[in-house]
Structures are given as structure tokens and as C-alpha cells.
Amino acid sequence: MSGETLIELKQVSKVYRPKVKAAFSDAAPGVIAIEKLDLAFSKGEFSAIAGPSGSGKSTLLNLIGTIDAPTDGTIAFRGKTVTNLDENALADFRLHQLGFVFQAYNLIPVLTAAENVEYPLALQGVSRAERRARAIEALSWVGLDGLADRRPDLLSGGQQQRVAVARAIVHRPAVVLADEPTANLDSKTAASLLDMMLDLNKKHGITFIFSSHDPTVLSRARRVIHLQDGRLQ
């Protein structure tokens, strides 16, 4: 790791409150998902957020990815606070600085593997020729040479998740956030996927942060952050 701090959370809390007030109450109680969390991530990390169901790990990943906003506290990226940005600025931040990998792959079924990978570059306004070249390179990085023109329905689950990883890294984000990326994969395929991502981390310095309770993920992470009831353990 370079030692450069990419992401820093200071006293971050997330409380989910019901939209309808409880009967005979002025203020409906909320569910505390994350409570007064102080945490930092450095460039080049390969880290996992672990904990049982309901521990807050997916909520924490959503907060880091600015998909959700904290109830209290601040989140900074390379020293700049992002929790006070408006929706347009947040969308631009996510588009250029973050990559996302989801357990359900979230590929666009009518697009080929290469077209799915190109999608973030198209949103950035990259030329057709350049984004195709970069998509082919990213597919090569994840071991999918020769499969650029296949649609998702002609790919295995493991191959679809590799396409999702290629899409997450094609625009060279500062960090890739992966929420339970092995949840829908068998153990052999999951191990292969994690080894590939670890190789990308080592060779290209890509920072990965996972949320997972999968031992396959946790055994490969260089740092495991344990959550229990929204607090660090």
C-alpha cells in the first residue's frame, strides 16, 4: 500500500427511521445500522468488512460508496468531504472515482460483455474506439479473452461476475466496492474470482473493499474489519 488515505469516516452513524410515526409517539424510534464509526482506508488495500446478517456491513459499503448518506458524521475522499455534495456532484464522484460489483452482477442483458464493460466510459463521454479498446483490455485482465461479443445469457455465473469486475475497473477508479460478490457462486468459482481480483490488486494497484461473510473472501483479505450491531469489534 502507498500509505495515501483514500477514504476516511469520522463519527459516522446511520439511523433508519420509519416513514410513519408510531402511534401515541411524537418521534418514532429508529434502527441504528451504523453507530459513531471512525474508519480509514488506504490506497492499495484489499480489505473485507465482515459480520453476521444485520451487522451493518452492506450499509457501511453503501455509505462509503455514497449510495446512502450518513445520519451523522462525515466521509472524506482524499481529504475532501463528500457528505455535503449535491446529487449531481455525488453522481459525478461515483462515475469517476468508484467501481461497483454486486452479488446479482447487474449486467444489461441485451448488451454484449464488451458493451457492458464500456458502459461507464460511455457515460464519461469517451470515444467509441477508445472505450472498446479499454473494454477489451479489461476483459483480458479478468481472463475473458475471446468472449467480448457474448451476451450475459451465454456466460456462466462466474464469467458474468468477471464481466462485472471488468466493468468496475475499466474507468480506472480509485476504489472498487464489492458487496457479497461471491454470494451466487459455487466455492470453486468464488475462489477463482477472488484470486483474479487479488491479482488485479497486486499487479495494477487496484483498491478493493468487500462486504462479505464468505470465508473465501475473508481468507484472502489482507485486512478484515469486523462489525457487530453497527460497531467495530
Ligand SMILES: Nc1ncnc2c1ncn2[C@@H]1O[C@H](COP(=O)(O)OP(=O)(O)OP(=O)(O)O)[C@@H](O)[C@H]1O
The other form holds:
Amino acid sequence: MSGETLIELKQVSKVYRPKVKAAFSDAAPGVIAIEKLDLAFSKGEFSAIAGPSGSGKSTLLNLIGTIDAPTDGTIAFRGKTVTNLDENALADFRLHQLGFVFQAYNLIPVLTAAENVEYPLALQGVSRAERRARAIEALSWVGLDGLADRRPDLLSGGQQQRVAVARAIVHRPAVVLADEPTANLDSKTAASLLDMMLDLNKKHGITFIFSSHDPTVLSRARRVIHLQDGRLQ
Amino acid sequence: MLLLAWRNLWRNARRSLLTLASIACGVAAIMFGQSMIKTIQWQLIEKATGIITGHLRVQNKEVKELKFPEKNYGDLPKLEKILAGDPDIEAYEHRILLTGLVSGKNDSNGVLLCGVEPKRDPKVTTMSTYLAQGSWLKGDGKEIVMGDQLADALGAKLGESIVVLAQASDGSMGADNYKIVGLFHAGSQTFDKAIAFVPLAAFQETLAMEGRANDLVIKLRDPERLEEARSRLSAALAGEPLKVLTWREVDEEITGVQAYQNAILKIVLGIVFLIVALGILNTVFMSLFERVREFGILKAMGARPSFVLRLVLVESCMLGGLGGGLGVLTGVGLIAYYRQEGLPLPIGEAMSQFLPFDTILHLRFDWPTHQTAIAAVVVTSLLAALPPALRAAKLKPVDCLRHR
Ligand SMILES: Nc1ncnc2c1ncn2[C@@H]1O[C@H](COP(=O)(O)OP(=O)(O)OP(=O)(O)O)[C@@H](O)[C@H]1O
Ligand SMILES: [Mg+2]
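Switching conditions: you have the form predicted on its own, so give me the form predicted together with the ligand.
Now the full complex is given, and it begins with the chain already shown.
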């Protein structure tokens, strides 16, 4: 199950420069969110990125998720560099290889739970009937049988995050990236979401990389990457 | 995607409905305005061409004053042959139009004297339908039909005789007694106070212009075939010392009024388009701003920029299409209602100074111009959505996600 290297970061840096006049941008140092990071993830991992607020957890996940571009260094996916792809190629890469869960407001409010889960499949061009069947299956994996036709505003926070996880796994991505998926949940709900994710990892071999600064959440991870000021600790 | 776009539209139902309403009102207002102006124009043309101008006019080549031709033509039988064989021509008559003087017991008045063919004239113009007293010209005798106000001014009554004095183009004067056989009331001062009709034959005799006339007026079967009919007649008359004119050239005032109205219509339409465009721009911008984070999620999920672009455009297309559809329904309803009921028109009174004009307007549809307007609104709604749509498409996923 594990072993094969999935994602490899080489000397990756991210510097946020203040968006002021170009003349000043050289002088302004900017914020170094990630500094010369070397890091690899394997298939089947259930790993957490830990660190205090501002340590660069979100930045790192965004870089891995190709929704942000590094200032320096390369990121490779199964040995293929993705940091040099154009917008469309990156979109297609994310569409097929990645799943995302964010801290909150993950779902599209005008669509039902099932429709939200179907979305990646719709973007992939999967037929309506298959889409629906797979969405229902994914919803049952996350323990939401029977809530397919609910709108997000009628779901609890924990249920919403479960729908988000279902959407992140429905198209069988190589890896699911979750940035503080439990931060908006109470500890009990957070624990059950984590259990569910761990279950998916064990049963279906789905690779998870998530961030958190909550020790109980972190204790569930098989591997914890500690970040401090954009560097490994 | 269609589903998402459709649902997005109703996410802020009040705003969408407002925009829909503004588009719909815009379309309806445009259609109504177009219909009103076009109906006025049609009526103007119908009245003008129907009552005296006719569709086509044939006059001596050298005539400069088209309304009162100062040169005349002869050889009528040869013309008859050409005219009788033309499929576009419904009816025609030879006329002599001159300014002259009529004198009654009390007073004398300068008038437009029309020598018309009593049998043919009712088929060519509607003048005989405005008869208020007596009868229309019957034969070739020295009879006259004039406006009721003119008769009043002259102090003349039905059955009495008055003197008609006119100068032929060669300068010779002619005067004769004519008996008033009919009075008309067209409801327009220009007509009722200043026009009189006499039989062509009698007028020719008075003016010593036997066998000649100065104005051949033609009514077409289909007024829309104006230019085709003119071209054919011109060709048939090639070599004759004659020219063929359309009512547009004779009644330049009407063409002028038309151009003026069209210009006003364009300005109004422009303003309405602007309002519609701003309304859509506002709706689309607002709804995009609220949804920046969603675009981030879609993009993170793997939606290409072009997908987001299309999503936004489809939304505004729906908005434009729906609003346009509602507008067309409203517009059709309004026009249909006023076609039935008639629209009281204050300018009808003003117009009737020059021409008999109905003060109640029965609106008509003018689909070619309506179609253009509707298409323009829908295109406008698309164009207005393009800048915000492009912006949404270009946003970086991380920047979207940081939103809110
Ligand atoms: N768009 C941005 N522009 C400028 N600086 C930024 C931007 N995003 C993040 N930063 C800075 O980069 C550093 C890392 O931020 P990041 O959001 O990755 O931290 P984090 O570990 O996710 O924090 P948190 O636990 O609060 O979510 C911080 O110092 C932050 O201020
Ligand atoms: Mg963060």
C-alpha cells in the first residue's frame, strides 16, 4: 500500500511580497512563508502538518495542491514536475489527482449534498447516472446515507465537512489535501471526522495530508510534519 | 453547469428579479416606443399618400416645384397605355394642380386648385371620403368641391356659384363660374381652408390647357414596392420628357419628420440599453463578489478558467434571455392592448394642422425593428457580463479562497 513516492518537494520556497509599486518591491523583503523545504509523501500516507499559526501550514498545502505557485524550487508528482504547467494543465491535474477539504465553507450552497459531491465527476465528464451512483456511494462512505438531497445550509458543521470529504474522494484522487478540516468543529465532531478519514485511509487506501494545530487531532496522524517559520523542525 | 447557473440565479432572488424586471421593462418600453413611432409614421404616410400625394407621381422633367408643378405634359393617351399595363399600379389619374383664387360674395381666398378626374379620383385618393355635404364631382361640368371652412370664409353655400381664377403655366389667365356641389371636412385646416377640387376637363377648358395636365398621381397595389414600381415606370417612360417621383421626394416634410422621429427613437433606445447594461453589470458583479470563494473551490477542484467564464456568461445569458422573454411578452401585451383600444395621442391634434390625422392611435407591431431591439438587449446583457466574467476566470484559486 505505501512505499511509492507520490509527491516530492525540492528546495521549495514561498515568499509573499507586498503588492506595492514595483519600484519598492525589490527593497521590501516580503514574508518568507516556506523556506527551502525538501519533503516527500508516499502513497497511502495519513500525515499531518503541524505548527503554530503563521508557520506556513496553509501555504505548504496550497503549494502541494498547485493552487499556489512556489517562488522557488520544484514540486513533482509521481516523478513528473508540476510546477511548470500552465493554468489548464494544472486544473486538469487537480481534477484527476487531487481532492481538497478546506476549513469551512467548502460546499456550494445552491447545490444539494449529492450535487456537490458529483461536481468533480461532472467536470470530468462522467455520465449523469454514474455520477449520481458514485456520489451516493461516497456519501455512504462518510456516513451520510439518506442526506443526499439536503442543501448545505440544512446540514451541521460536521456533516458539511463529511460532504466535503466525500467530494474530495469521489473521483478517487491520488491524495486528499485537507487544510484544518476540523478547526471549525467541536472536539467530539472533530474526533469522529478524523476517525472517518482514518477509516477511509485504511479501508480504501486513500492518501490524506492534513494540517492542524490541535494536539488530539495530530495524535491520530501516522506521521506528523512540524513546521516552524516555514521550515521543518 | 446549467443547473448550477440556474440555481445561482435564484440564490439572490430579489436581485435577480429586479434585474429581470429592468430588462423586461427595457424591452417592453423599447417595443412600445418603436411601435408608437412606427404607427405614427405609417399613419402619416398612409394619410399623406392616401389623401393627396399618392405613391408615385409623374411630372414634366423640368418641374421644380413638385407640389405645384409649374410645367405640364400632354400626349395623355400614350401614357394611358403604359400605365394600364403596369402590374404594380392599382389606380391613377391625371391632375392639374395650381394655386389660384376663388371668390365668393364676401371674400376671395388663395387656394390650391386640383383638377381631378371625377371617376378615377376616388380610386386614387381618399379625398372623396371626407365629404360632409352634397356630393363628390360627378361629371365634366363646371362643378367645385371645397373645404367647409373655405366656403364659410367665402360666404358661399352649397349650390351657389363662385368664381375660380387661375393662371396657367403659359401665363394666360382663366376664370370661370363654378357651382359648389359638395363640401368636405377633413379635420385639418390645410385642407378645409385651402383646397378645392374641380373636374379636370372643366379646369382644362378654363385654363385653355385641353389635353394637358401637370401631375399624374399613382396608387400602388403594394406601397412597399415603391422603388421597384418607380424603376419600372421610369424605364417604360424613358425618352419622354417626364420624371417619376415617389412620395418621399414630393413630401419631403414627411421624410424629415420620419428622420427626426427615428433619431429620437435611437437616443431613447440608447439610454434604455445603457440602463439594461448597467443593471446586468451590477447584478453580475455583485453576485460574483459574493461568490469569489466558490470560484476558488471550483478552481481548486479542477475547473478550468474557461469553465468559470462560461458559467458566469451562461448565468447572464439566462438573465438576459428570461428578461428579454418577459419583456417581449409585456411588450406584445401592451401593443396588442393599444391596438384594440387605441392610444389617445395629443400630437394627433397638432398633426392635424397639416393633415387629417387620427387622434386615437391603434398601435401596430413592427417586428423587424422589434427583433433588432430584442437581439440587441440580449447581446447587451452578454457583453455587460463579459468583463466581470473575465475577471472571475482570471482570479487565482488561492486568492479566491482567502476571500471572506
Ligand atoms: N497572501 C499572503 N500575503 C502575505 N503574507 C501571507 C499571505 N498568506 C500567508 N501569509 C504569511 O505567510 C505566513 C504563513 O501563513 P500560513 O497561512 O501558511 O500559515 P498557517 O500555518 O496556515 O497559519 P494558520 O494556523 O493561522 O492558518 C504567515 O506569516 C502569513 O502572515
Ligand atoms: Mg492556515
